[in-house]
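The chain below stands alone and is given as structure tokens, in the form predicted alone.
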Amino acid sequence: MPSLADKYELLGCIQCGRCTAGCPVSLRTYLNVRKVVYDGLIGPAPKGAHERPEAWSCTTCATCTERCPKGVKPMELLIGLRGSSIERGKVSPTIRDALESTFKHGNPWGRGREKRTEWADELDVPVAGDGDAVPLLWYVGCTPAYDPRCQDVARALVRLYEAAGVGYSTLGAAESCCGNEVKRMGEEGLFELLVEGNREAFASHSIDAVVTSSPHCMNTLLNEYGGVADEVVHYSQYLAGLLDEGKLAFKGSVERKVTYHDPCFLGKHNAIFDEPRSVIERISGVEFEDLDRSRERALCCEGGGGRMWVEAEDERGERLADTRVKDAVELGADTLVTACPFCLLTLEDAVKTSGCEGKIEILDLAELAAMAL
């Protein structure tokens, strides 16, 4: 069995620390990302990450990886202790019933494969039939499909395609979890049964684009399954590029002082930054201001990497969602906005568990421009 600084590349580390100073979780949880590789270069064999609790603590935010001036990846380390532990059955059960849900019915969120389309049952929505040819696909992802917080975003996109009058298809409840959670969860073996589903169900649609509701779903379908479609793209994106082509206009004003949380996968792992500023800086009435630590610098939410579904026992101090809506509040926002299911979820939970209701409100970057139209 190869050593963990074999297997991930790890001989290149020179101890610097940048990773665990740039880690956002660092300071309220145990975990020390450089201490964890420099055990990795010194153990014989890789270890259980039941042995590294503390290795769930990690979002996946990327930024270690992005911060190392080696080219040393600690994140690939981590999620790969995290997949020792569950090949030897030791994980919380929260994980598990994520990933045996993802594996029965699709999604990690424990719902049947037939409620998958509840969301749109006011709605019209089309969803492609058997061989259709689909010139865009909406991949609508399970957070925004079983979530009741997550499906007000989806019913704004609904909102903002026929205002653009995109012609679109999903594939209903044929549609299944891309993956990306599970894989940075440890479980590469259901991530890969997932990625060979979902690239026949693409490749029975001969699908030229592919525009998604979730940063993850974009990443993990432009990043790691290859060639799903010439095209793939996050709905701001989409919806930028809507407004640049003078397909979508906003004719409504939006009398709000916002600021903008970058989402990790959107922004750390895959660089897009201007876009939704672009379409928040175009809604009449707003008033736009970035939070200090944004963009590359941007705080993380916490709610990536499989941590909405880890018990994490290592915690200490403030969660970093309670912080960054402290941060939104102190400059003075009445409303942040994101771009993400989880940061969704966790930005609002974090308004009532750091004291701040009533103070400022969270909306997804969908349902601020809805409200525009």
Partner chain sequence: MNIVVCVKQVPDTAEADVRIASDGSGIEMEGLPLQINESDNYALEEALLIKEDRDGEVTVITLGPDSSEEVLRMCMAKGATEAVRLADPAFDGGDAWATANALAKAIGGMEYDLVLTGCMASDDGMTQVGVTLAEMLGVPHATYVTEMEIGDGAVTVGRELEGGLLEKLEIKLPAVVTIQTGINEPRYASIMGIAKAAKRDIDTKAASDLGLDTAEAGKAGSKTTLLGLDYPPAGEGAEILDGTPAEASTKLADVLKEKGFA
The other form holds:
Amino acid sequence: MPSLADKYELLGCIQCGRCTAGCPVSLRTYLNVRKVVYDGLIGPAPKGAHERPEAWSCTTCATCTERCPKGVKPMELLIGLRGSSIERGKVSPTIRDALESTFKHGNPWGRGREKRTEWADELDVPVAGDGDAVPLLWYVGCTPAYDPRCQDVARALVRLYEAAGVGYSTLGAAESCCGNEVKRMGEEGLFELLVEGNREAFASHSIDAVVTSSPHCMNTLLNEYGGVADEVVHYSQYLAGLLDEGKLAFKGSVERKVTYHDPCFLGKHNAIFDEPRSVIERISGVEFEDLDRSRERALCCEGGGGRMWVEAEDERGERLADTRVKDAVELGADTLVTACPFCLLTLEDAVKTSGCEGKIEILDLAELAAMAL
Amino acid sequence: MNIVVCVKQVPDTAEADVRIASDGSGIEMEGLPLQINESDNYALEEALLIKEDRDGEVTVITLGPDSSEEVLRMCMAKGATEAVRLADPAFDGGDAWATANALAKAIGGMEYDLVLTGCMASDDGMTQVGVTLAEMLGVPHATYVTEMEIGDGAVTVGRELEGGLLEKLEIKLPAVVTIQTGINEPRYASIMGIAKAAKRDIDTKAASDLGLDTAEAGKAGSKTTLLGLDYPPAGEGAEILDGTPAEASTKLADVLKEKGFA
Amino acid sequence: MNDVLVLAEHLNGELKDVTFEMLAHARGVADASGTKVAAVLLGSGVGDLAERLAQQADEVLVRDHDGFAHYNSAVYQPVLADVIRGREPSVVMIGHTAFGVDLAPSLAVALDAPLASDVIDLAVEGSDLVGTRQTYGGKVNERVGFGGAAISLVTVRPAAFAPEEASRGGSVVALDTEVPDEPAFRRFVEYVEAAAGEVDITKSDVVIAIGRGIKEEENMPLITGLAELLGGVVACSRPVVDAGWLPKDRQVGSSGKTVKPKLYVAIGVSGQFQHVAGMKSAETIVAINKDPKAPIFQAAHYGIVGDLMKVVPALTEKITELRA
Ligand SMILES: Cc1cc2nc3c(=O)[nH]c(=O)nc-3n(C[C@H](O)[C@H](O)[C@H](O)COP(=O)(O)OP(=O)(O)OC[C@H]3O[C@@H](n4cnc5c(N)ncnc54)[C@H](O)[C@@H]3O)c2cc1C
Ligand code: SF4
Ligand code: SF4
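Go ahead and give the structure of the form predicted in complex with the partner chain, now that the form predicted alone is out.
Now the full complex is given, and it begins with the chain already shown.
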């Protein structure tokens, strides 16, 4: 076993603290990533995240790894610590249940596989038959398929595809979790299993392009699957393209003052900043203004990196999602739009916890766009 | 301290539309995810906790089809040291008696201080194997255990009775204890761990290895016979308030208002 | 066929409901086969219980002995085995309770007799006994035969049968079967009552119960909100306690509390009999569950088939509107 220091190239660390300085949760939680690196170097190295529970506070935004001047990989270290805990079975019941469910049912939400298409029961959503060629695959994702709130997003996307008259297909109940969060929870073995299964399913349909509902799915399919299709895009990119080509047009108008929250896995991780904004700006009636902390500097909502399944303990300060919602209200927006199921859920929850009920509505970009059809 | 844990693989039918197989011998298994029986998972965890505390071996044993090796591997990934599968077509169609009999033959030949089982199988709901096994092994037993403390040659257990009452008992070892859910928090088995366990040996035993005659095993060795399966008759049941969540809720709110609750 | 023998279960001087339920059903079985119903009562100072049983049974076999001051299967089992061998009943009915489950299988081994556990029906078909039991969480029923055994055992699900009033005036027969001393290998220590919590769910007119369908602790506020609105308390099924989301004293069911509120709303509870046992006598029962086949709909008066994450907020909103 390589030591933590070797595995994550900790030896280069000069303890400059840039990692912690850029970490969105350093003030919010007890995670001080520089300190974790230090302890990994000086030893005795922690055996896993069960000995450093703050490792579960990381949202895997990658800021630390990107900002490190010495090529140290602090985020990878934290994920590695989580992995060691997983190897030992020492994880919280919520994470255990999410992982077991992903293994058993192909989704982290504890729901049966056969219920994966239930959201589309009243709709006409094409499902690829055995071995059918699928030039354009819509990878729906677990959260849009199962979460009642996010199912509305999936349904809005169906309306948009139909309005644009595009030919697409889904994998239906054969679709399995992409594993983006699983990987970040440190369950590398399960991630590999999911990659293998999904690659096989994709290969059997000779897929040219994949559109995902979630930036998380897009991220892993695009960057961590080793090329599953010529093209993997998030739906915001796809919609922007359809609008550019004139295949999709907004006929209606939506009278709203809108601002936009950049999902980390769309923005910071994949530099997709313009397409979602271009979709919003094309809707007549919409008055759009960016938040102060936007694009590369956007505040994280804390929903990523497996945090959806981490029980919030040992926290301090205001939840970032609360801050985000308050910032949007202060800006004078009546609608905060995002383009990620986890952001949608965390922000919507934050409307309640920050006492902003009635002041602002959280919408997914797909929902806003469907309103303008 | 050597512990044997009896485990069973069961289908997860919580959300499933369960269909009776055309030959009437069981249910249609296709599409049903398989898992370790819930209370067995707690029994395994209890064994592992004891092992971590005072050393010894934890042997998991199952009587089941090939697929049930997955459950044994999962148990080994969590820390079980040995795994045994009783595998023989002769075991097919056995009732709780036949199952306990085969387990007793296998466990009787091992060195053990404690046998743990789940208190009930979630598929057939039998609630019998643990006690039957104890009686066949000629050792004391305790059922529905939610508290357990190992003492000197004995174990003090808390049995959960009706109404939340707890019955404390002291039983001498070796003994069979059937574990109720909630006694601990079962750990996670990583996929890597399961994959590693795949390389480890599972000791498979046929009826003849246990000195069991085919007439003593499976259906032939059962005391009860399965006469048939049916879907439960749809009773009167609830008046279903239909419509969208909003519509159904309006109807329910009206009912509650009428009854003076809203 | 020979007699139907019912094992009376009692605790703290009171007979359990399941005893009367078994006696009522035993009567039907005995009538169908032209035999009699006998009850067997083991206990210490249980004379009045014997009288009570004699109203229902043709014969009550009593063994009154200090050794039965508390239940211990290691003491009960050899005595019962003796009594049963002596009487040769065709079938012995034992409650499917913590007591029966501990006892019946070992008795079956001692008698080399078949046992069908947790039956919800027992019928005579021709000259054969047939038991019905539920499998797969109540989604499939199984019919079980006893292979023509001379003596068969069943454990009977509580509340599967309705008790019946009777004044039969059966005879009470005192037995003198030898009662062994409590063996060293299994010693009773004590009964421990669950500690009382801050909320007594048995005292509230309105109980809102959640089950595993709630999925995450974070969804709890949804339920607390509804409970507050209806002036009720939040209770739950066992898995919710196992997960540590609510304390044990909020658990409804056979190993939890029995409640009889005016309104019981079961949300994301499948309705396994252990749960239903604790709430079936509520005046009005409402079930909210995604699975139209969930057994809870059999116990409920009103049902909504739907996702609780959608239904509960909608319901909360409607009730708030009605209030306004
Ligand atoms: C000896 C013994 C004693 C026991 N004592 C008790 C007891 O006292 N009390 C008790 O409750 N249990 C008891 N049990 C456990 C019992 O057998 C069941 O396991 C338990 O009642 C099941 O709880 P549940 O209905 O919450 O969970 P499940 O059976 O898992 O049911 C969950 C339900 O939620 C529904 N659901 C899921 N998601 C949603 C959603 N989003 N919206 C709506 N519905 C949804 C599902 O359709 C399902 O019907 C006992 C068991 C034993 C062996
Ligand atoms: S930024 Fe890099 S070099 Fe600086 S403290 Fe963090 S890990 Fe060390
Ligand atoms: S990846 Fe984790 S530790 Fe690094 S900056 Fe982001 S939240 Fe902080």
